[in-house]
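Shown next as structure tokens: one chain only, the form predicted alone.
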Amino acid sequence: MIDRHALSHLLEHERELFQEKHPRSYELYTRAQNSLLGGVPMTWMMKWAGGFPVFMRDANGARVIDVDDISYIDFCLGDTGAMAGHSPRATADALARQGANGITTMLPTEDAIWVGNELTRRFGLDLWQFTLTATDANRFVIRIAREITQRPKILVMNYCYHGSVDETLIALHDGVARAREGNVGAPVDPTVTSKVVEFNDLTALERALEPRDVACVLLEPAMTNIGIVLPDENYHAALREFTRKTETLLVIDETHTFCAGEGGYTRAKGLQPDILTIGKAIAGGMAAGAFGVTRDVAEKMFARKDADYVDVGGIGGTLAGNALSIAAMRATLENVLTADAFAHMIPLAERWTRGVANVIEAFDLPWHVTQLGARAEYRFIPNPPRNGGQAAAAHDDLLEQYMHLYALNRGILLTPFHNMALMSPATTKSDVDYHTLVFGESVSQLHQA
């Protein structure tokens, strides 16, 4: 057991040391209350656990400096954005170029034909789009899911992740679906467009499925937003098969599991969804998205002659599939992200996972740790979730913060919204090896408190 007393004047006092060490992101942070709402140029940023964000100055490889000059191993990463580690050389490099020789025309490029095939390649699902976002890929998939099937509903997990896209924004209460959570002025009621299952509750997904009244399926490989929980042995199969016999559209967004390697966990795990998304990462940390389908799909997708896919219809944004990210795409997918720089960073996530486990095991914490592909993340409770519900239930914001602090403090950076750590291209072992000491300094004060 932990004492809750100890345990806020532990992080009480890590507060008052990164005020100490941030005087000039402070400063900045003050400044930018006139101008920012809550401070921040995007409100997401006021989750870090200091009480303001530290102010980046420089970002390269695996290493982010602050305007403090004070340089930190970065495990978060963008939340996944800059998997491919910041400002790449390669992908620079391209963005340079391209930017140079123009950014926007509405036209396409060479290089969107080679991005095509990659993809392809990579994940397996035939035809390809892009967008600006995984939000905008799943936005756009679920109204072509409604256009083939001619069916109202949609299907997610309970307190899955898939952007901000208002019919996935639903979660279950006590067994009972309605809106999630914080929910911001929620446009319809979310039972009207969506079901709701547990992730790994296969007889809840069959029998949503019955009535055949939902266009499609839509859920990540495994989930991360919520921690990262597996899938059981049996599950993708039966998903299949139920998928297949009630003609719902299963769509697999890899936007977080591409960390399970080159083609995601759909390629990792032989995968066969109908529709695939994917956003953040493969355009090194520019804004890029895309979407793939299978040619039965694309068929289906035109078969009735009024739905609009080139002006009107809900499909597409003017920016999307732009010069500059497809550039950025091409070189990331080319040069940086590829499979011998995912034989590098999966093993160190197995290293910075056995140093984790370590720790947990030497003081006896009844904590578990979780590796997806190159990525991992510790929990506060000694046995793996099955599904979203039980990983919101074993949150600890308190401890958290203390954690994430104590990281921040000694130079690491850590995924604000979990305890996640994602492995670059440019990670080195040594940087694993440090957030092991440092984890273990942070438990270890636990411990005597």
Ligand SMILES: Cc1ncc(COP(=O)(O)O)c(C=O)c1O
The other form holds:
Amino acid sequence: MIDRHALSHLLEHERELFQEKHPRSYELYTRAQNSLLGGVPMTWMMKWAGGFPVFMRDANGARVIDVDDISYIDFCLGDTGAMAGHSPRATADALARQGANGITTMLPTEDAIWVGNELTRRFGLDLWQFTLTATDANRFVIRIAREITQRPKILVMNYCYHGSVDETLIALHDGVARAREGNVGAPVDPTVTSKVVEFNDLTALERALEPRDVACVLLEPAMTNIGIVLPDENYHAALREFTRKTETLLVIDETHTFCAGEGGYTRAKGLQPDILTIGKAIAGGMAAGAFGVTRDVAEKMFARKDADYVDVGGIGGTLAGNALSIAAMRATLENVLTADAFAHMIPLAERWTRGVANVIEAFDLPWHVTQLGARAEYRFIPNPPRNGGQAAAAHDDLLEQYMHLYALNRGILLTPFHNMALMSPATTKSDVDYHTLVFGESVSQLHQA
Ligand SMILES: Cc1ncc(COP(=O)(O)O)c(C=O)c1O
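Now show the form predicted in complex with the ligand, given that the preceding structure was the form predicted alone.
Next comes the full complex, and the chain you just saw is listed first.
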């Protein structure tokens, strides 16, 4: 049992230490209040545990250096946007080359064909489109699914996250579907557009699909945004069977689960989605997203003559598919996030997991750690949750803040949303072992308190 009073005290001490160590970041943060909402360029950056974010000076490989000259081992990696490592050479070179030779023209480049072929080789889907973000990819495929099925609803998993997509911001509250807590200015009650079930709950899934009013199921093949939640052994086979039986499209969002290998979880487990979405890391941190569809879906899209795919029909974006993003995607896929890179990253995540598990065992903590490809995460409950509801219930904000800030004060960045660590091609064994050491120390402090 953790003494909450002692925990608050430890956290307070870490906050003081943080403030002391980051005078320049604090100064910039204070100055930023005059021109930036919340003193940050995007309100999400207020999430860091110290009360204000460190301002970044340089980021290279698995390292970030802040304006106070402190160097960090980065396991956050821009919440997956920088899974390729920061400014990988091949991507940076391609950006410089293309940046000097046309950034956006509304004309295709030959690189796009290479990227389309490569995405097909990796993920299996036949035909591709590019967006600027994973959010946009998800937004567009929901429209496509509605259009071609002529069904009104989509189905998502409780506590999923697929970006700022209106239809997905729904959750179960004591078993009843409602807008997700904190949903800012929802355009309509999300129960009008969406259904929500718990991950791994096949009975609820079957029941929800049975009326045949669901255009698509949109899910991460393993949840990563409420901590990692892995699918049961038979889950994906049954999901595919139910979706086929009810003629519901299956959309798999690989934005985070791309960490499972060069073709993501889809390739690793032989999944067969009708549509696949991805973003974040595929262009090495440059803004880019993509969605792939089967030939069958493509035929159905273009069979609907009244659907406007070339102008103001609701799919598209002026900068989508721009030459710069595409060049970055090609460079990253060709040279950085390769099969060899994953062969380096995944064993590092295993090492990270083992290190954390050893500490948990040594201190006999009722915690556990889960790995998903190059990603791993510890949680403050003894057994892995089977769904988003269970995972959300295990959240312990105070403890999480303490663990994050303890690590940050000792030169380690963890993803601020939960206790997640991601490996990049530039991450090393000694980075991982340093985390194990610091994790052990933070736990030891808790133990003594
Ligand atoms: C699974 C998944 N899909 C989509 C998104 C949205 O990505 P972006 O914010 O880059 O559009 C996220 C972001 O965290 C995500 O985790």
